[in-house]
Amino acid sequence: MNLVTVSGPPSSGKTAVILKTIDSLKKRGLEVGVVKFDCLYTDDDILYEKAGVKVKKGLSGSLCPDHYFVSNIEEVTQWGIKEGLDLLITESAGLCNRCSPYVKSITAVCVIDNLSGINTPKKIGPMLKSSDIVIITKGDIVSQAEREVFASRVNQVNPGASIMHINGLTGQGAYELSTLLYDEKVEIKTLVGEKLRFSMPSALCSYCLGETRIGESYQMGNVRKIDMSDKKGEK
């Protein structure tokens, strides 16, 4: 079985792109499944079910989405193998711009849309910087010049990634993506012992453990403070 990790900011078009790509993969006779990771709510699993795609969903709730993903990815992999899938796609919302941490040996895809702003690529962390493939969506809504500028900003952040433009509504570009996601020579049986491409968020503080009160006396553990000093007069 092949495994692919797809992540990206909310509403960037991940599900639409995945559905169109699965259509192309099915035409090649491949069995594809999806596991959707999110925080509080998602109904994307219903869309996959309507498309005849085997799907599972997991909600992290109050837990860090990154930790939730890694804590469950081996069980997810074993589910895909049990279901006899040729390709398993994991999808994550990327709410903190780090969600769905990439595994070194697994193809990583980041989906980002043209409407998010030309500086957005600089604001996104490892989710974009360490991906293998960057999908840019909603290009039909902006001008050609805006598309080129946005793609250039993405390339500056991750010059080693393959950048593709895909229309999630029409499916234009989805076939090309499908050719990059499945390799019959690859056979993944377990992720035990594999390593992440980037470390987890380092915060471990009183708020992580359930504290709700505001104030320095309630803040313990890994706490970072903003520098509010006036440095204009410093020599």
Second form
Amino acid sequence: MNLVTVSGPPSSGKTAVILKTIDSLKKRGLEVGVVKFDCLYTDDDILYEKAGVKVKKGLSGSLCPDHYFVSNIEEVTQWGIKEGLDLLITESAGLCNRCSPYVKSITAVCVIDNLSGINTPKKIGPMLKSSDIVIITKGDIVSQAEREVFASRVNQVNPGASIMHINGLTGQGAYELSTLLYDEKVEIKTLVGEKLRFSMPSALCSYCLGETRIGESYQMGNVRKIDMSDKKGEK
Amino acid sequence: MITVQDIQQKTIADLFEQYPFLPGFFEENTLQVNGQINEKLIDYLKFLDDEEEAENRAIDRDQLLNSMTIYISQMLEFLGEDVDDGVHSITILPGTNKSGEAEQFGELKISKSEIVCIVGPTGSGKSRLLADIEWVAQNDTPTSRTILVNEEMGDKKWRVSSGNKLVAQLSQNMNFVMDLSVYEFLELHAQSRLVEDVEGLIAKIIEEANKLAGEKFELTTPITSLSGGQSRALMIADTAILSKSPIILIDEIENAGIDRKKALDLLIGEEKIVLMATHDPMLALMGDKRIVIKNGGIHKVVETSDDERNLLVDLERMDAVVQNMRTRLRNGEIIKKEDIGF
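Output the structure of the form predicted together with its partner chain; the preceding block shows the form predicted alone.
Complete assembly follows, chain above in first position.
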């Protein structure tokens, strides 16, 4: 089985891109399944089911969604193998713009959209910088110049990635993406022992444990303060 | 080929001097240099040896050095490209339509400064044709078409490179979404393209855009407050002059607030290959050829005949009548039958 992880900010068009890409993969006779990770709610699983795609969803609820992803990815992989999939795609929203639940040996796709603003590539961390393929969506509604500027900014933070433009509505570009996602020589049996591309943030403070009150006396553990003094900020 | 070893022993000042595009990379990767300009890169990056700092900044040192090396190589290659390396023509070799039947044309070569229109009902396969061109299809897309560039097998570099896209698009629903003045906007685009004479190009673009737009606008005008026609004019002038893509795909040009004939002239003047999806007779007849698409395939290729081209004069007269009525309405006048004139 092949495995691909897709992530990107909420509403960037991940599901639309994946659905259009699956259309092309199915025409090649490949069995594709999706596991959708989200935080509180998603009904994207219904969209996948409607398209005849085997799907599971996982909601992280009160847990950090990316930690939840890593804690479950092996079980998800085993599900895909049991279902006899040729290709399993995981989809997750990068909710804090920092994390990248990318695994070193697994193809990582990041989806971002032209409407998010040209400073966005700078603001997104490993989710964008360490991906193998960057998909830029919503190019049909901004000007050519803005598309070019946006793509060049993405290239500056991740020059090694393949950058592709896909229209999630018409599917233009999705066929092309589908040719990069499946390699019949690859056979994944387990992810045990594999490593993440980047560590997740270490955070354990009183608010992680359910504290709701505000004030220094309620703050324990890994707590950090904004520098409110007048001197210029550090680098 | 530049290696990580090559760059990490140099000082940042030397690197910036040698690679003038590198400060942009630092900026985009949130690396501030401040007083450390004379440090060697490897020493400057020592702050990332602190695990906590590296995690806070979410920067992996090795990955950053790798990225920087790839970026420098890419940019050097990009800047070293000869103008003559440009695209002079594309050739479409036939594939099949949705039913698997062979397409009905021998081969179609489109050269610089040529305008080819694409006609056919919605869903007939226009987008697929454009996608084939953009992907430089090599008998490896659903239509089995092959696209040659300069009459040779196309280079796959066109497929996924960010700065080297074969096709630039101008479509009806496009808008400016940035909150910038016309000047700032053009400057940003010019910088991303690493052009040398930024000021000269900006002056040229605004001049051309104002020739196309019915109502003039200034460099200080915010792009989001341009009218529909002005936006379209700026997009066309900017794409013609500043976009590196040799092929321009146009999805209709609205017949309001913009001189469409001049717009096409500008694009051909800049030696672009122009593909235009349109059903507007005036635009379609301005093309040299038109591709008729049916059932996912190219059904036929029609050359615009002299007879058809002569009709343009009549069409332009009819168009002038409607435009004239529009002006009169705007001025609060009453429209009469005589205004039609024929």
